[in-house]
Structure formats: structure tokens, C-alpha cells
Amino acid sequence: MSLEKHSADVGVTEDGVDYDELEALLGERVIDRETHLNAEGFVVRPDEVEGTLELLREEAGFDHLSMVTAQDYPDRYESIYHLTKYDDRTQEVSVVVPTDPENPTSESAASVYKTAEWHEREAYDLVGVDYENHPDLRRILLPETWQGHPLSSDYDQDKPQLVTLDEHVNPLAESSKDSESDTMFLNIGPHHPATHGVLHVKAVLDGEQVADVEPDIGYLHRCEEQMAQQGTYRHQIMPYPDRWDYSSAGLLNEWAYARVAEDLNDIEVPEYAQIVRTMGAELCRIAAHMLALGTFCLDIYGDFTAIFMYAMRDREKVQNILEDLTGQRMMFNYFRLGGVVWDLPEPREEFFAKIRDFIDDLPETLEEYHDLITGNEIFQTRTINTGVLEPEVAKQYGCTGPVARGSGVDYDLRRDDPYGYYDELDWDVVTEDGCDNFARLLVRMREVEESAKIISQCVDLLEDWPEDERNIQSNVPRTLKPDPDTEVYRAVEGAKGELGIYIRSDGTDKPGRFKIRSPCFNNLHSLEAMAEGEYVPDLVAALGSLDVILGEVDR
């Protein structure tokens, strides 16, 4: 596995980020500094956001805006821009922007990072921060007629909310579109086989070609972040992450919470439990990629072909193994802070044999998929050079996972910010430079092979692990209360990409602020760049190639 990375950006030393040099670069823009567990935070004035972020991106190389977190304090509103680099994920910095509680207005970052458009819309929608110069500042998760901002301190949760009929106006009505235009407005969804969930795609067609696309989300918003803020660190939050991506990737999501909570509370995980976690997570990755492959082919061919059934068959085999491991079939709830809930099932030999049988059959299975899919002329015609996403465009949208790697962006947190047992194993990060729908499929198929390599090595290790050293959990205090105002952002490589969580502690046994960075949220935003100029069937293919789960988009 190649760990070689390089950077010649300002503020970079052999030991990591030189925050003093970054502060010198930003000059008088910095009015204060904060220390977060993962990175230093520079506090800047609300009218210096654009200039600050532009300097950090152009001069210091922070080209990846992971997430924007907005918060409401008694004396201020605050936006935090979490920045890192595609070339070196270990380098991080935060830009903190406090604003007046009476007039929470702050400069928009959308001119510097395209992905800020959606993140700031969400911050405006839920918290109420007004971003000046934002190109399209309106609600994103809630209806336009919603009264108030649910995460602001003055929000009345008991006030009835009525969504007027204006929200359901016929989008073909003349009032919503230019009657002189030759274009046609086409609704896809919110309930449609091509949308993989409750997603409304507003498409404007010029003849047969897509002139404009706007994904309309929020139909599945479930207040996951607020629910997490009402749960205790130790036990009550862990069941939620499974439900963000409810398809197959549960353990990967559980790991995102486990990692951030363990860092926040300084909890070590035994080596044996790390291997079990790594094995389980990669089984989930295979299951998730199998589902993505099957549904993508469903989008391409337009009916229930044998490929979909084959993919579901192989996904079922993985689900059976995961059920043996966790006792659950979909919502696993297997991770615990400090380890996992229980050891491998007995008899262990039978469990290992089941995994090995699956792994041994995979090469022939994947060869069969290649015969049916990648070697198929119709499939190639529909996917090669369609849904093109150039690498720099992918970075602007904050894309990660197979979507970014299909555009040649060599970014994978398992290697670039190692956790678990990944850095002890032999495997490779998969990239393709096709930048199209075909490349994204190829990445997922090749990643299944890499996951199989990881699982096989984990099984080897677990088989030989001494019985009296099978420590599945470290000692974790019954009640966890991190120091107040401790802040941390941590992420893992989910099936769809970078799945991150920001937590700010308020000194109690529950998070003061819990914010989720969903890879699907960022990846779906890039659909507008991928679909413009394409035909409608290619728009459907592009959406399918993103492998979005709306539960994770809306949270």
C-alpha cells in the first residue's frame, strides 16, 4: 500500500501543519484562535470569510471543505468551516465565524468552495444564519413556508406548522416557468424508481437534452442530529448511525460515531477488537457495493434483469455472515465505545469457513459480473463518457468515496487518516480516471476485491489469536462527560465516501452539538455538474452512479 503523499503549501512542516505560519498568512483577519481536538481553529470576522478561505485554499492548499457546522450560543451565532486537503487528509484547520445574535449575518463561502452552497443553505434553514452573497440562499430540508429555524434558541417547538398549498403548486404552471422559453420542465420523483428513495429531481430540458438539474431533498429528514444530542455518549447514540445508511453499510456508519466519541473521551480500543471491526466494516462495504451495482444496472437496463438478482444473491451471502456476527440483519448496533458488543460466533471454525467460502467464490462471481456488465456493449454505450465529473469539479463539490475515486481523486480515509487495523494490512486504494458513469462502477467492483483481501487477512489474524487475549472492549467509564467546549471532527471511509461527525461537548453526558457530514449530501450536489447537456436516460444513470441513500442525505 502506497502511503506516499507530498505538499509544498504554506504552513506545512514535516511534523504537520504549522498553525503559527497559517496565522501569519491570514494576518489581521484572525481575531482569535481556538484549539479543537483535531485541528486549530482561526476565529475571523463575518466580513472576512471569503478572503480567509481563499487564502487557505490557494496558498495553503486546503482544497477540501468537509463540512460547515452552524451553532446558536446565548451570545452569538457561529459557523465553523472544517477544511482539509485531498493530498493530505491529516492536515486540518477550522475557520470559526461568530456573528451578532441579533443579526446573524456572515459572508458566504460559496464563491470559494462550490459545496458551501448546500452546507450554508442547511445552516440557514436549521439554525438561521444569513449568508451574504450566497447565490441561492433558501431552505433545503424544510419547506419554504416553515416558520422559524428549528435549531435556533428562540424556536418554538410547540408551534403548529402548516405547509400551504403553494408548496405543492403545479411546477408546470406558467407562474413558475418562462412561458416564452422553448425549454420543458420535467419532475422526476419524489417517488420514482429512478430516484432510489424519496428524492425530487427538477429537470429543465432543452429538446432532449438536460439544460438544468436541481435535486430537491428533505423528504426524509428525521432530525437524526437532534436525536443524537438527546442521547448519552455511552449507549444511546450508537443505534442511530445504522439508520443513516439503512441499506447495508451499518457498521461503517457505527464506526464514524465510535471514532469521534472515542477520540473525544480518550478511549483506547484493543487490537483484537480493531481487527473484528475492520473485518465487519469491509463485509458491509461489499454488501453496500453489491446493492449499488445491482440498482445501477437496474437504472441502465430499465427492468429487473438477471444482474440485479445476481447482485442481491451475493449481497444476501454477506448479510448472512453479518447476521451471524451481529445478531441483526440490517440495523446491526454491534459497535460499542471501546470495542464491539460481543466476540465472534461459535463455533469459530464454522464462521471462518463461511467467510472463506464467500471470499473464495468472489473472483469467479466478479468475472461473471464483468461478462454481464462491463463487457456488455449496451452498458458501455450508456455509461462511457456520460455523467462526466472532472477531478477538479469533484473537489469543488466536496465529493469523496467511489464518486471522487472514479474521477481519479486519490483520496481514501482508510489510508490517508488511518484508523482501525487498515494500516497494518496489505491492500490498495482504487482509482479510475474515466470520470464517467462507467468509471464509478469499475471503482466499486474493484473495491469489492480489495475488501475481500482485507477480510481474508483479518480472518487469518483472528484464527491464530490466542484465546486468553481476545479482548473485545476496553474499560469505559459508565458515564462519559467530556470537558465543556471540547470540540472534535472525525471521519471514516464509509461505503459512499467520507462520513464525518463533529461534536461539541457542553460538559454533560450528552453532546451539546452533534453534526453529521454525509458523503451522499455532497455527492448528490454534484449531479447538476454531471447531468447538464446529457439526455434524460443519462441523467438517470448519473444519479444511479452516485449511489445515494436519501436517509443519509437528509439525516
Second form
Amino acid sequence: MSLEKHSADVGVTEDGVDYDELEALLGERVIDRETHLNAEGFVVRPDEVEGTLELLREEAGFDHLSMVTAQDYPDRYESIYHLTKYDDRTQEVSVVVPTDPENPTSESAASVYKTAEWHEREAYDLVGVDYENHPDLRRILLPETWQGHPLSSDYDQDKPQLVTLDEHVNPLAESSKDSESDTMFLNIGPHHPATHGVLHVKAVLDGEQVADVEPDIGYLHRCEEQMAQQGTYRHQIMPYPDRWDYSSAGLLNEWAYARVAEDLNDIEVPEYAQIVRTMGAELCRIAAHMLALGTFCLDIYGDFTAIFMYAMRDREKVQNILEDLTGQRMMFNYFRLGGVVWDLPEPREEFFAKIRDFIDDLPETLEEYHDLITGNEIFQTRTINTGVLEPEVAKQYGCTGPVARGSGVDYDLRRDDPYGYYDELDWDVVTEDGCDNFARLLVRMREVEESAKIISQCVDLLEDWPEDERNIQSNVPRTLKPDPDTEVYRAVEGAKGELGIYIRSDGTDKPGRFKIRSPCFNNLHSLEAMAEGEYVPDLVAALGSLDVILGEVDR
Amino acid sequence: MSNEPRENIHGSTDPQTKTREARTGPGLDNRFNSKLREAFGSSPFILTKFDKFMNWVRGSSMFMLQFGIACCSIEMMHTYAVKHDLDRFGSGVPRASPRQADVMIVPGTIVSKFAPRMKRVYDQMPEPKFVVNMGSCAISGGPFQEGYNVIKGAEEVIPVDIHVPGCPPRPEALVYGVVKLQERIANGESSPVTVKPYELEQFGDLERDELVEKLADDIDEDTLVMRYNWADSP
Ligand code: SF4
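Starting from the form predicted on its own, produce the coordinates for the form predicted in complex with its partner chain.
And the full complex, kicking off with our chain again.
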């Protein structure tokens, strides 16, 4: 991945980032410095954004823009760019851009990081910051005709709103008017079996080929950030992460919130609970990848065929185990700050035996899948070399998870920014170099094997754990009130990639700002790069291989 | 042999104009016979009310719309798939087009941008049609009820026959809901189709209030719109 690794190492030291050196690099642009719990933040003027980010990317190697957070304070609007590196996740820096409250305008970062395009549209939509030089600044989650910006402080939620149901027009129609070629506009969704939920894909076809594609999202925007901002840290937020990525990836998502809230409040988690968490999370990853596999094949073969049923059969097995563990089939609500809610089910031997059975059967099951899917010639023709996503492009779009790893980007937060019990266990990060639809499927299938490895090691550990040391939760105060203006961004490896949360506390028992970085949001953005020039069925295959869950895209 | 004249292996060139009776003999094709039929005698018929018969037919072959919105749709897929297998109850083949379906399961949260589209899909289904609400979100907005963008239940937009509570309801619960619906249809019971608060209307027909005035320049008179009065929502 050392494509053009010139001097992109300013500020790199043995143990982290030398922020003073970065400050020297940015020079006059920096007007102030802030300390967030995860990294230092450099405050820059709203007209210096592009230059600052470009320097940080080119000279200091911060090639991954994880997220853009916008929020409003009584005296200013603020955008925060959370930067890190694909090569070394532990190196982080934030760029903070305050703007004037009357006329919140700041420079767009879209020319430096492609992914900023969608993030800034979202910030404009929900908070109301205006990004100058943005190529296409309009609402992304809410309907075009919406009045006001719901996450800004002066929004009145009771005001009536109007939503239109009009025809969509071909965005390329005009430009192709005088050329020879004719383009046709094709709506896919929001109610369509190939869109994996309520997604609307506006596709413009030139003959058989896709000339332009724009995912239109927001059909499942359930105000997750508002919900989290209305809940207290201790208990009221935890149920929501289950509902972001609902492909039964619940525990992985709960971990994202647990991790950020535990860092914010300095809460330790007992070792035993860490192992239980790790085991549960990996079971969820298997369930999520099975769904991805089943629905992807549904897209390719076009009906509720055998493969889909096979995948559902295996999901049922995992869901049964998870139900024993948590009491629910999907919305587990099992993690608590400082641990988990209850210990493993009794009798423990039976529970372990159930998991062991499942793990023991898995190699054979996967062999079946390989027979059915990856060995199938039609399947190969449909997926190999279609939906190609080059590694550099994937990085520009901020792709993570199996999508990035299918393009050979070796990035996995479980290893690169260890949490839980992962660094004590023996497993590998899976990557594939195919960069195509096939590679992404293969990564998921091989990851299932790795998860199984992790689970069986956890089971071994848990089995031998002395009875009087089964500590499932540490002491956590009844009400959590982190110091005002503490800011933190933390991420975990969800089923789809880097799932991060930014919290600013305002001194009360509820977060002042709660921003979710969902991997699906970024991954879906890259669809335009993958699908252009392909045929429509390949567009559908590409969309399927991204494995987007609309609940997480729209939040 | 291939060098022999073709005529030798040719059969009759008579057109196939035989009637069914000539082909299968008098009475019912043997394959359609059954013990019960034999017990009734040579050409049995039964008497029932037409409506009763039609209701029985309707209840026994329901075509579901393949419709996924949010988390609940994952459990809905499990309901269709192995283990739960909704098909056993005569209602398990999901149809991708609303024009081939008569039951809509609403599995998830409905938000402002989606409601007009959902209404359109519902309108495209042929009559008689039925709706099953799956999960708290479709019933009331569920965990997201206080969101700025969330419709407080599918009943604000389309008429609903059965509510299956849960977040998400287990597949068994959904099966129960669907079977209850079949039972009710077979018995000729139906829920009243009431006028709902959020209708699709032409923009020009709306009352000229502040919001409408403001949008008048951007929206064409005959564009369809849905107007949400959040303050009046439960
Ligand atoms: S009821 Fe629960 S599971 Fe169903 S869509 Fe709503 S939040 Fe998801």
C-alpha cells in the first residue's frame, strides 16, 4: 500500500503522534489547540480547512477521514474532522473548525477526502453548517422540502412538514442532449427486492451500461442521534445500538457504545466480562456475515433459493446460542457499562456444548457453501471482476470492514486498536486482493472461520474460569456525569467495519452531542465508484457485496 | 436407418382436435379422484354460500408482499425461511410486486420520507387487501416515537388489520398474526377502513398556511404531497 509514500511521516514517533511537530507543520493555520480524550485537536479558521487537511494527509500521512461531526454551541457552530491512518489506527488527530453562529459557513473538505462529501451533506442537513465549495450541498437524510435543521438548538419539532412524492428527473438528460447517446433513467427502490431495505438508487443508463448512479438514502432515518442525546448514559442509550445494524450484529454495536462511554467515564471492565463480550460479539459477527452471504446470493440468483435457506438455517443456530446468552433473538441489550448484564446461562456445560457443536459443524458447513457458491461457475462469472474497488479509491471513500479488506486494505480495529480480549487470542485479519464482488464475499466467509477460532478460545478460557472469580461487572456509579466539555471519539470493528461514536458531555447525565460513524454510510458512498460503466445486474451485485444495512446508513 | 424414407417413421398427421372427454374418457381424470369423492357418488356437488366459499379461498391462499423496512424484516425473513416456514399455512410465497400481492406486512419504522412511498405501494395492491403491522415501530413508532422524523405507526398512513407487538416479534408471533388474519378473512370479518390523518394530496389542494406559502415557489400545483402535523400526532 506504499503507493506514493513520500515524506508522509511528519509527527510519527515510537509511541504515538508528536502533536508539537504537527503543529509546527501546520504553522500559522493553527489558532488554538484542544485536548480530546482520544487525540489532540487543532483549531483552524473556517477558510483554512482545505489547506490544513491536505497538509495532514500529504505530509503527515493521515489518509483516513473517519468522520465529520457538526454541532452547535451557544456562541458558535463547530465541525470536527476526525483523522487517522489506515496503516496505524492508533495515530489520531482532530481538526476543529468553529464558525460564526449567524452565518455558519466553512470550507469544504470534499476536495481532499471524497468521503467528506456525504459527511458534510449530513452535517448540513441535520445541524445546518454551510460548506463552501462543496460540489453538491443538499439534504441527504431528510426530504428536500424539510424546514429547519433538527439537531440544531433552535429547532421546533412540533412544526408541520411537507414531503413530496414527485417524479425523479434524469440528472444527465441535459448533458447528453446533443450527443449521440441517449440515456435512460431507472429508479431502483425504495421498495425493491434488490436494495436490501429501503434504499432508492437513481441509476442513469447509457444503453445497457450504468452511466451514473446516486444512492438516495434517508428512508429509514430514525433520529438515532437525537434518541441517544435524550437518554442517560447508564441505561437508556444501550438499547439503541442494537437497532443500528440489525443484522443481528447487536453486541458488536453495543460494544461501540460501551467502549466510548467507559473511556469517557473511566470505567474498568473485569477480565471475565471481557471474554464473555468477545465471545458474544464474534457470534454476532457470524450471524451478520451469514445474512450478508444469504442476501448476496439472493441478489445474484434472484429468488429465495437453497443458498438463502442454508444461510438462514445457520443463522438460526447462532441466534439460538445468542438467545440462551442474552434472552433475546435480535435486540440483545446485553452489555452494561463496566461489563455485561448477566453471566452465562446455567447449566454451563450444556451451553458450552451447544457452542462447541456449532463450531465443530462449521468447517463442513462452509465446505457446503464453497460447493454451492464460490465453486459455482455462474456465480464466478457474475462476481469476479465486477464491482471493482481499487484500494486507493476505497481509502478515499473511507471504506472499512470487509469492503476495504476485500480490496487488500489491511485494516481491522480488533488488531490495530485493541480492545476487549482480542489481543490475547490467536487469530488473523483476513484480506483479499481481488477488489471485486467475489473478494468481498470471500473475506466474509473466511472471517467466519476466524470468528469461530476466537469463540472456541473464549469457550476454553471460560470453561476453566474459577467459580469465585466470575466477575461480570465492575462498580459503576448510579448516575454518570462526565466533566463538562469532555470530548471523545472511539471506534470498534463492527460487522461492516469501523463503527465509531463521538460524544461531547455537557456535564449532565445525558450526552450533549452524540454522533455515530457508521461503516455502511461510507461503504455505500463508494457504490458510485464501483458501478459506473457496469451493467445493471452488476450494479445490483455490487450493492449486495457492500452488505449495507439501511438502519445503519441512515441512523 | 437414416437412408430410409422419412414416411416410414411418420405417424398420423391428423390435427389434435380431440375433446378432453375423448382423451381421458368420461368423468373426472383419474388423477383428480379421491376417496372422499368416491364416497359422494358419481358426480358429486356440494352446497355452500358463495361468500363463504370465496372467503375460504381468500383466507387459504394469501400472497405476501416482499417488503422489508427495518430490523423487523430480518425476523420476517426467518418467518419465511426454514424452521418457521410460513408457507405451511398457505401464505408463504412473497411476491416482489404489489400487483401480485394481497397482504402487506409492515416490518419496521416508517419515517416521513418513506410514508408517501409506502402509501403508493399499498395503493397499487389489488383489492381486497390486508395489512399486518409487525413490531412496535409499525404500531406506534416504537423506541423511536419521540424522533423528529418518525411516523407514529403505519395506521397514520394506511388501514391496518392485525397488530403483532414486539421489538421485534419472534417469527412464531408473526405466524400467529398471519394465521389469525387468515382465520378472520375466512370468517368474513374485516377491520373498518378508516380515513387516516396523513393522506397523499395534491399540493394545490392544501390549505394555504405559512408552510405552504413558503414552499409554493418550489413545488408544482399538482405534485402529490403528504403533510405531517407533528403536533397533532399521538
Ligand atoms: S419494532 Fe423494534 S425491531 Fe421492529 S423495526 Fe422497530 S425497532 Fe426494529
